[in-house]
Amino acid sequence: MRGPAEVTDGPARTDAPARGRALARSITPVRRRWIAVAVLLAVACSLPFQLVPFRVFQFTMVMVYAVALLGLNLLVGHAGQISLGHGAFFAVGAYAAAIMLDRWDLPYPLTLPIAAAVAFVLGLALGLPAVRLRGLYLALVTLAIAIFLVPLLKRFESVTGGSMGLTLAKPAPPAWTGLAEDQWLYFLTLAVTVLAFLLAHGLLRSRVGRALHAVRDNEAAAEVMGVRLPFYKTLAFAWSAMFAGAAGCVYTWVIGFVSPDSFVVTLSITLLAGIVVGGLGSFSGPLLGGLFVMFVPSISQDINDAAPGVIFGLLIIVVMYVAPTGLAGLAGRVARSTENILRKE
């Protein structure tokens, strides 16, 4: 005969999978997304207390690149435009902050909105002629901007410091925080990153976001529906440049040094590769792209000191073969497959 415990345990074991499936159905995709964001923020807040200073610096730079890629994703992934000059706007934000700190001795927080505004205006100026261009022609124009920026920065030595660049003091942590310098810079960058993602999220859920998606999907149909193509294309360039300028400003805070050689055309190409690998049009793509831009070149250097570029290129090919829609698309497919398996059990 079976004992009482065995009799009562049988139904409990039978009902457990059903309860698990019911719980999985009750968690909507929106709730699941916010749960993932909350977990990610909790991990991010604990990270600087678990890692050595150099690793903290690396993850700080991941967030800097993520903010820059957020703007590029807005332009390329959501508006369907192309840009090979995003590194130029990144440099504009970095130098605007550096000049304000070095020449005018402005407070650090004040440099962020000003640097973003300067980049926004320049993006607006670039967006006006870019309205008449598309495809390869637009790519060549934006590439030209990234190419001539470096010699331009070197020419005005009295303002930009020329080839030697500008050396700046990093923001010091307040005594009441009890944080080390690397931890303080990490949390400053984290705050800017969260604000940037919230701003992008609100923008894409607004009328502007819907118009950008219409322009990306079919320009002729969007124009018939009343979408003003020149206005929204120009606005996409301006917003993209603004995020890049904000990222450049935070880069200046974190590095404490700017020079023209830090913003060569390779930076623009790397940023474009980062957002494509991360996932165009996805909300997590900029963060995954930031991880790729920060860590893959260093991994390539560790694998082969003689030819890190070759390893970097091969890794991009492998990622694109395994995940044609980017790492965000791959993660989404894995999550959906796991959910389907759980529902069938």
Second form
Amino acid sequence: MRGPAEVTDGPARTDAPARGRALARSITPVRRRWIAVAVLLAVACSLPFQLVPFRVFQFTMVMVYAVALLGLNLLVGHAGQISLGHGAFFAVGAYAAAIMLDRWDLPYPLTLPIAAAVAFVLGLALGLPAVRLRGLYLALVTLAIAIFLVPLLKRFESVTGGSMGLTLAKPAPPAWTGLAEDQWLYFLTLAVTVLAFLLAHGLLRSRVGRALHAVRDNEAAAEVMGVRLPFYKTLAFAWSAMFAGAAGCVYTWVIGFVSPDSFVVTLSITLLAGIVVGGLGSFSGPLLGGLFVMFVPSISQDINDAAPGVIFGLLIIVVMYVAPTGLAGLAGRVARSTENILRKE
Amino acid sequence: MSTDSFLTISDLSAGYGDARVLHGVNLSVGRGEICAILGPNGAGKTTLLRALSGAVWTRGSVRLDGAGLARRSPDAIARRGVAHVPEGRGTFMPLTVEENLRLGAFTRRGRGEVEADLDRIHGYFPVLKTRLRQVAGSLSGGEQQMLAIGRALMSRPRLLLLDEPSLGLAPLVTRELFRIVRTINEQERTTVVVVEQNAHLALDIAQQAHVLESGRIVLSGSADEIRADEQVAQSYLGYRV
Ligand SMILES: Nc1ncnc2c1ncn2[C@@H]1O[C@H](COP(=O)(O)OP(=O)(O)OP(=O)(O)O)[C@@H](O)[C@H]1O
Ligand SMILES: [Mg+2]
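Based on the form predicted alone presented above, generate the structure block for the form predicted together with its partner chain.
Now the full complex is given, and it begins with the chain already shown.
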């Protein structure tokens, strides 16, 4: 017996839309993610050869912020805690690197693990008492950390350079690479960013990641599953501080200058806004947040030179209104509806 | 009362902040037994289970197989083999069914064992297997209850605490759930304490039962004795004997 369906679906007669549908079906969400990552990496690698040095610098800073936001995402998006003081850990990483380069002349690759470790230990020490607090109280205590940092940096002038800060030589591109300084810094930052994303991804897929999600979604239930709340909350705080510290270290490499005024409380608030706007708990949230934190203030400046802060604030409100789950959620919605249209086609 | 007491609760008081809810509760549960806790709303049944799993303040003593549990933290008690299926199920809504189940095995290390246990849970609740990648919040109430029990079993508990497993479930689903609890109890020798409004069902699977009123045990006995008690029949079984 030969039904009509068999005739029309025969290989010889396969029409283009059907092929498109079959292709769309074979792209599973996991595969889609890997394809997206590969495309993103390819674009990222070609960028510094397409853009002028200033733009290359801006994208380098996007990645620096993304690494810091990755850490904040771990704490806020995945563990459900809050920090209004993450700029402090960023600053600690930046200063740790600057001091190592300035006083001890350490080779700069070595400053990254050390700066990250210093921020981790500090996160552990400050997190231990802080995580016993919740919500507003935790917000306030973390804010206090950011507030007392700047005077502290100015106070220890002999090490930190006081209000003058420290000026350092930027890592020079090795001759064999044939790269300009901005390109070399860009690729260094890209390498650190990829490493940071892999690390965070691995962490979240492990037992620790499951514990953090459980704490975020239902503390009481997590506890009766045997999750030690203070331990995992402190760990989340420390890991998160570590990423912020690593980002600070790379910041020092890229800028070649640290001063207390670069790390005022606004930085902490901007970082928190960045991850909320980017998309809490999502993979692409830190990247989108990095783009937002880097570009929106300068775009605001172009729109209205007098009050860039107003435009920045308004844009945060607009994004949160249009996309309550952040830019990552918005991007996901757009991708899904385009796909649906393609499938119906 | 059983000679081989596995869970021994003596003079247990518990409550929230200033409010004391339990007033000197004494009871013991034999190894491998099912014990039903009955009582009116607000009697303190949920509080009793919370006291056992360390979620509320307590005074007095709780011993599991001789080891003291009282005043330990909930996670420490969980590591000692107590699994609590709370009132309202305590599902991690945004996580997948599989992630929820794996969280149940959080206190355990052996990877191969956990995989084997996932299979075991699928055996009891086949519907969960078809929903593994689904977000737990999208399950029906009955499926969520199965997930909650399955998740508790993933820890290979020595003591399973069930708080009103029938809440919000269709009668047929409830009966099936109780049949499975009975099977688990028989096959794995898991000791069970079950709080239940549906006294019939609870008494059908339990060996011992206790009636709690205003934070005190007012009646204890074998399931058959409790079923035959006129007072209980009027208050909880809905008929006069
Ligand atoms: N979180 C809480 N804080 C303060 N009091 C509470 C809390 N939870 C319960 N109570 C009080 O403790 C008493 C016993 O509550 P519990 O939940 O243990 O009752 P129950 O026997 O489980 O009732 P039900 O059958 O309705 O579930 C009630 O009077 C209640 O008001
Ligand atoms: Mg109750």
